[in-house]
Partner chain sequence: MTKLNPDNINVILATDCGSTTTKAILIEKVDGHYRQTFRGEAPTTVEEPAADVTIGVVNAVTEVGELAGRRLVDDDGHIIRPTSNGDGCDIYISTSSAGGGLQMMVAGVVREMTAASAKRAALGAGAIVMDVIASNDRRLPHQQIQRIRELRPDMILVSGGTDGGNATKVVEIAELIAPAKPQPRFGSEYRMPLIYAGNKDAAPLVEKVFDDSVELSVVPNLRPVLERENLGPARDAIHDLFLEHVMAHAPGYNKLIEWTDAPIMPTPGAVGNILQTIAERQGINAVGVDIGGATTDVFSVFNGTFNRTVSANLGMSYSISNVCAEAAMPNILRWVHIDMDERELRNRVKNKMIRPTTIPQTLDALVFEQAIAREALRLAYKQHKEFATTLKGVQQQRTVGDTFSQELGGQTIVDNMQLDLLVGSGGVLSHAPRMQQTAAMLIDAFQPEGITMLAKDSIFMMPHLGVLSQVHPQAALEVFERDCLVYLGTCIAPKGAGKSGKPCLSYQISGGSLNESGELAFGDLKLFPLAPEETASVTLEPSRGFDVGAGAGKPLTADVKGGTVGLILDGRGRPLAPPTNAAECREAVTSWIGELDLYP
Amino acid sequence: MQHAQAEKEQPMVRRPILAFMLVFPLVSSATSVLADPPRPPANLVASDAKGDVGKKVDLSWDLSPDDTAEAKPRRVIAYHLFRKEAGEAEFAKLKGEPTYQSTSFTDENCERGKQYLYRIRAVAPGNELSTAVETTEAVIPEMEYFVFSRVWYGIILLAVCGSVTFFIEVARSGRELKIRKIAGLEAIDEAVGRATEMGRPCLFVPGILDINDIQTIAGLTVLSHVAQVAAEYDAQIEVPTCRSLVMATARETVESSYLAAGRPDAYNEDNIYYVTDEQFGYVASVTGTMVREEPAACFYMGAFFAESLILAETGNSIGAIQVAGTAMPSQLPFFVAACDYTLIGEEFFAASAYLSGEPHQLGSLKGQDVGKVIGVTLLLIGCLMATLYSVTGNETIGTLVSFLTNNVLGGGGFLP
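Would you output the structure of this chain only, in the form predicted alone?
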């Protein structure tokens, strides 16, 4: 009976061993297949990218047979690309790795006029590499005369430049161009007139940066107008500076304004003086002058930093009319809070055109406004279409959003 039971249990022991013996060759075979390198891609072609400055080469190839829909299993996870200059011995791997199902790549780090050869390998999940496929002829990146990816940029540029030229010609013809009034500049006559009536001086602070800063130049342009009005009204103007070159330029500017007003005898160069290059030493001197002399009008035109609030609050405490202008975003809130008038950003730079009335400057100002209108219009259209697409999911709207993003604002070219 025990013998019969042993015979009955014997197949139970053999079945797992038999199953393992049957499955092991299949697993071993599959493992062997997966360990083999994938088959290589074909027809690697390198060509000079069109519409660039000679920095790019376009690469294309046919998929590896192990990277097609018919491949079971699909054994390619990426492609490795290599490059060398003609005459070099070794290939170097390119940055960027096209994934499976990719058939193109753009090498964007080339040098114009050099000859390049390329190589490609397919990569399997176990990092096995296929045999290499190479280009047979060297490609030479060349600069194109026209960058096709920037067609829309060229159209917008032509529109702005054409507008500038048009408005300059209009201004030259004697027709009046409508320029929005800037309240801060309109208040200059009032402020200088008040100082004249009160018998107190005007104080002009041209910022704390040197003459090579565009804000300092814009401030000196306003100084020219302020000095001319002061000369006409017979008011005293005082200009403390913290840069020696700014002092020299301010003296020339004020003297020219007094000559233009027919009052060269009233000009006193000692009223335009240098204090110190030290930021807060300069501010201490200027605020001390403000407290002692109590100017009736204070003008702050130029680049300012932490001293802006000190100057503006001191001027406010003595009851002066204050007009400020700067392109420093972090200082604008202090001027807006403490001054009567503030020229914000572009208003400050537009002051020279506004005050001079010179045709070239007025035409340029109006032409730039056209560019701003184009930019704002594109921004509004893009936001509106993107919102509609997110709400409706309409594919036509999505195509328009993609065209605006990739072609008009990007480098996708004139058409999709």
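Residue numbers count along the first chain shown, from 1. Under this definition, the rigid core comprises the largest set of C-alpha atoms superposing within 1.5 Å between the forms. Just so it is clear, the model here is predicted, and its values are computed rather than measured. First, how it differs from the form predicted together with its partner chain.
- Once you line up the core between these two forms, the Cα of G382 ends up 2 Å or more from where it was.
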Contents of the next structure:
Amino acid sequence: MQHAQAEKEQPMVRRPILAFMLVFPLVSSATSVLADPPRPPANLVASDAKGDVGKKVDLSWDLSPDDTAEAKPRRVIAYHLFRKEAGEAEFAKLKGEPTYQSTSFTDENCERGKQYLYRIRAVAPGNELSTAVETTEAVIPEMEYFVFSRVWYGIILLAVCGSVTFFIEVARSGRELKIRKIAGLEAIDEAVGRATEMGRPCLFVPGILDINDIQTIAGLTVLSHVAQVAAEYDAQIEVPTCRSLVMATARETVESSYLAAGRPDAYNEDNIYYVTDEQFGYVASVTGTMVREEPAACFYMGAFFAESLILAETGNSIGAIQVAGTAMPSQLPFFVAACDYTLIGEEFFAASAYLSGEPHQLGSLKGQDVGKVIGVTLLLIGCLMATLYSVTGNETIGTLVSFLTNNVLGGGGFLP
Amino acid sequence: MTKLNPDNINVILATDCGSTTTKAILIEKVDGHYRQTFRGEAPTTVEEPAADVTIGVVNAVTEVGELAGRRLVDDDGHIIRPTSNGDGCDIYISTSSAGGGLQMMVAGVVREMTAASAKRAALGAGAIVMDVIASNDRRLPHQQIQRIRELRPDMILVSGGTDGGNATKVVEIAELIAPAKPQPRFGSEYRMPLIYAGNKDAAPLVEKVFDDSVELSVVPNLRPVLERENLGPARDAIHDLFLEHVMAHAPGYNKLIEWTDAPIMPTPGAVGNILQTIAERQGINAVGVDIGGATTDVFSVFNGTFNRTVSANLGMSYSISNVCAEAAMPNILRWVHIDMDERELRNRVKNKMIRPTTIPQTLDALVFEQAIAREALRLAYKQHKEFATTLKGVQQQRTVGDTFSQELGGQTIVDNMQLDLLVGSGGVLSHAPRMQQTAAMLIDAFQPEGITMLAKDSIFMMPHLGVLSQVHPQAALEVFERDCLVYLGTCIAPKGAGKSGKPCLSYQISGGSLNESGELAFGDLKLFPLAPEETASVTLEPSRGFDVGAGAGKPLTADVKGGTVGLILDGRGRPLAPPTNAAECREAVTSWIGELDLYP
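Having seen the form predicted alone, I'd like the form predicted together with its partner chain now, please.
Entire complex below, previous chain first.
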């Protein structure tokens, strides 16, 4: 009940009015009418809100007879609502005041299963309060099966999940799902081939964050493919890591790739090693290795910060084919400028599905694309309609914009 | 072979010893210009019972001599040189593809890099590449050895590693070849020629691997760095070894080698030579095609880079079944405008396969054969595009502007918009009853974009001129321009797609006998007569989204040459996609055929 405050009884309010009338006995009759408290509203009804989880109560009432649209000046400026649990002594004021001419209000701070009683008073401009009108029967908010405010969220969720399932089934049936070519992933064979022809190693840097970062995991997925290609070409792959857990995971990944390529004998775990947790200590070590060993192919896949440009520039200077992938927006321009190929954000996360070609992953990738298409389409429609509304002022469009903003996009919709 | 002063060369005799016929041509200096004057043909005699290629050569040359009224062969059966008293010739040159031409096996470390370069070198030298062995070809070593044993190549080219690069893998490849002991096609005493054009540091190690059963030649690396190819030395070595080993062991060739004034070249290598020379001299991009019975050769020169591919299973007789299988009957029949029974067509295909020398006797048969030719050429060109690429494994230079347009290495260099000259040769193209049919086949199969000159090599003279270009480039060029090519005309095709019937190009043509202007609707073809010696100025204004060479929607003014067919405006869009609905497709094809007057 932090939003409520206990209600004081009427004498507290009447006292200044009486004093006012004593100090100014000659005021006109009209003035004395204004100072009177307004007449109370009637028929206060409290009912459990439909389509919610049991946290809302809908209130409705008839306007105070003094609350008329024509009244000038107004005799009623607002309504104060109070609530108490059954068995409690005092009412507490609810946060939020319905203004004049309002006949409904929703109390959104209830607890499921409790019994509530409500009271309403009309408020005059001088803060004079009408007599109270109360509900006689307690209302109990209850949970419904469907939360109607989240209907759009449900529809969109169904569309996305449905398309994921649909595309998985399509992929399983053997039909080819068209996935845009990602140059950075296609170039892996080329980069490893270059290393093979030149008799030099491939360098894989899995970012500087730990294994709990999603970018590191995505990077290791790519490492799995790079290692398999390297095993097939019989090229050496070197993976310096910044975290010990990443090293352990990378070792497992590379070993299984060599096994899958039928070259377990060629796997050398010493090529996957831990350097240091310190950002620039790690960078100094990696760039030193690059300058000394001159790898022909460098892969930077994971989360990068200030070291991105140092690594990419060093790789460029030794003439390596470089493929980078990160979801760090601030580092992308550096990678794009200094590397041969760069996987940008989503491309990086799609790598796993792209490279594996597994029906589950491909279907999920396509299904998520459907979700993005729905989101972008709704946003575009919203922008268009909002622009039209601001230009034309058409009320119908305004209503549609408000519906789209509050229901489909925001509130319980696409962006809950 | 004596070195001759080009100024003293007035009469040139050239032969091309094919598998079935030996073709001879006579080139003479007429009014200060070299012209091809006479030609003769005789069966090739490389097989038993004659088993001497020179007999066929003498027969063909004798025919030319008789036609020219010039004695070219003396009583001993030798070619008379130099000219004296109106007899004999100044030089004699020859090419050869008899006995299946030059067949090679190539090997490299990475299939898409050094192995691809080795393949390019072999194809460019005029060889047929039987197989490519690479460390990443997904075959196990014993399978690779087995394959090498099964092949009987004339020659092997081994590459791999950049200079100072991988040596281990190169030696591994050598170690696969050495124990396999590949056997040559000709002669048991013949030592297999093997050219090593890989990492120079690995050469001594490779030499150690092979014993005396192999004739090893070490040449400079054909991929010294991944950024650059150096195919010249390997190609020269292939030509030398072709003469020294392959030709020397073929029946009668040792005699023929002595007769010629320039090294005998493999026929496709010579064709490539002349195309390169022409493209270089005229500063143009050119594509040539030779469609044969068993194979289709495609040659291209784009921005000075020469490429050749041999589509071994695409041809008009021995390989016709394969064309039908690869292209699928619906794709072939989309070019046909008359009712045909598919079952009968299949029988016709098989008949052609078992009787390869038959030629169409009815209109139906001709239409069907030309439809197959379109598909064979289309597929061969597709293979060519996939092979003629930029180098793989090369470091790319990027800017931030490339964020969303990162292109892979190994993109095709074949750009139809940049294509200036398209030359067709081979029976189905050269001997088509109407010139329009040749032009239509070339346009439908190659889909040239923008402005492209079309020509055909009617008597397949390009091989002769290819060898001649090495001895006397001026003579080769003059004959090529005046006598070799039959110019069919110019094709103007806007690139893009639109709605059928909507205008895609407005044109204004003036010059020669033409003064035309109008609009070309999408899906239409128009033919304007423009004689071979005429040129016209065209102003083209493509509609939005269409490109004729100046960029999408941008106007272009150019001079175009005429030909035996004329000026063709092709508004069918690029890529060319006939309607998928059979009835609509037939209607469209019928209108195209009518416009070009292809068939009676």
